[in-house]
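In the form predicted on its own, a lone chain appears below as structure tokens.
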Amino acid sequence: MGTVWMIASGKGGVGKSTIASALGVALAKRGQKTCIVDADIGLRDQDAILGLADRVVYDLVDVANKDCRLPQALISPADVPNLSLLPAAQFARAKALDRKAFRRILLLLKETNDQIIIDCPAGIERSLRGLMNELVDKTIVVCTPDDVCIRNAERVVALMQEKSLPRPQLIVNRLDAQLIQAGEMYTASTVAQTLDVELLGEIPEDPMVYRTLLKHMTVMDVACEAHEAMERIARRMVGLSTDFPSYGAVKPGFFRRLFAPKLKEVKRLDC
């Protein structure tokens, strides 16, 4: 039976869907048969991130309503045959997805896949609560290192505990080593300690993430720091230990500090 991973975040815009797609690709390329379930009903995006938008015929709600069979709704990138996507319904609402039907779909996916990644909607409302059930094996919370996101992530962690889900692991995204060195940004370990959860991985701020999105690619298609960070997280997900780079926690070398661009001081505008 496959492992079901639920990836959630307290707020939107933290990179949850981008991370879910990248981890799906990374796991599939490691030989793990992987399915990404886009469960953000009404705001479908995994098909666009994976370059499969023109391939969608049926979606998650169609399968739940038995308007099609599960294999008819699954689509795969040509270059990653071990990966499949179950798209979200683009013109439906969260209440259109029956909880029992979703559980039935997860059971079918667990029988045919090694890893199932649920890309959850942001927040803690009904759309997220309806996805929570006993078939979820592992949970991940994605957070950026700022007070607003940490506070919202606390609510997600508490909700998962309330629903008797496994204690979540944490991915901290968009870390800037220079800001951490300047004392303006938390380290990933500080965020994990604040939330009292295990740190699964940390991802640096990397412009290549957005550049690949603009070209309808994933960050796993190019060589960059974010790609390497995703690979480390994927290895940990399958039980392989890897090092933590701890962005910003180690003081950079002399020449790197010498030639690093100076941080512009943050000054309040005079009114």
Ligand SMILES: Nc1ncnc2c1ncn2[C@@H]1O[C@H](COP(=O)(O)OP(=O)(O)OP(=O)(O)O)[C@@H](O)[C@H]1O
The other form holds:
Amino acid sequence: MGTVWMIASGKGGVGKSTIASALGVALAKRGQKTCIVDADIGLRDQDAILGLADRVVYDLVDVANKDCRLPQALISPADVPNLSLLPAAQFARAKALDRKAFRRILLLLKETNDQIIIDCPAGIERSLRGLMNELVDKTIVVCTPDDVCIRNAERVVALMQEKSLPRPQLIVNRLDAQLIQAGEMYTASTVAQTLDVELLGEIPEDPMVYRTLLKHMTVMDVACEAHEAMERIARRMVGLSTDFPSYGAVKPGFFRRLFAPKLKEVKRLDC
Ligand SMILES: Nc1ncnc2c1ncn2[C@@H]1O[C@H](COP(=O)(O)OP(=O)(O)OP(=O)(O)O)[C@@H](O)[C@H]1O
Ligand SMILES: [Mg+2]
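The form predicted on its own done, now the form predicted together with this ligand:
Shown next: the complete complex, the earlier chain at its head.
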């Protein structure tokens, strides 16, 4: 039986879909049969990210409503045959997805895949709650290193606990080593400590992420820092240990410190 990973965040636009697609490609290239479920109903984007937009015929809601069979809706990139995508419905509302039907789809996907990644919608409302069931084996919360995102992530961590899901692991995205060294941005481990969750990975701010999006590619198609970070996370997901790069944890040299603007401690806001 495959492992179901749920990727959520609370705040929108923090990188869930970017991370889901890159991890899907990374795991599939490691030989893991992987399926990405785009569960952001009404805001479909995984097909565009993976360059599969013109291949979509059926979607998650069609399968749930039994308008087609699951294999008819699954599409794969030609160069990553181990990866499949179950696209989200473009024009439906979240309530169109029946909970029991979603559970049934997950069960089928677990039978035929090693890894199933659910790319969740932002927020903590019905659209997310409806995806939470006992078939979810692992949960990941994506957070950027700022108080707004941390506050929203706290709500998701609490919701997961309320729904008896496994304690989430954390991916901190868009880290900037210079800002961390200048004392203006939290380190990934500070975010993990604040949320009281285990750190699964840290990803730097990397202009290649957006450049690959423009070309309907993922960062796994190019050599860049974000690619390496995703690869490390994928390795950890399958139980292989890797070092943490600890962006910004290395102290700058003497002259850099001498001429740097005065360091200011980043304090957590009272939420
Ligand atoms: N590490 C990164 N460096 C630079 N840009 C990034 C990084 N991660 C994500 N982005 C950019 O941030 C934007 C939002 O990413 P993405 O769509 O993956 O977020 P999301 O959490 O799925 O959003 P939503 O909540 O709307 O589903 C995209 O333009 C993406 O290219
Ligand atoms: Mg998304």
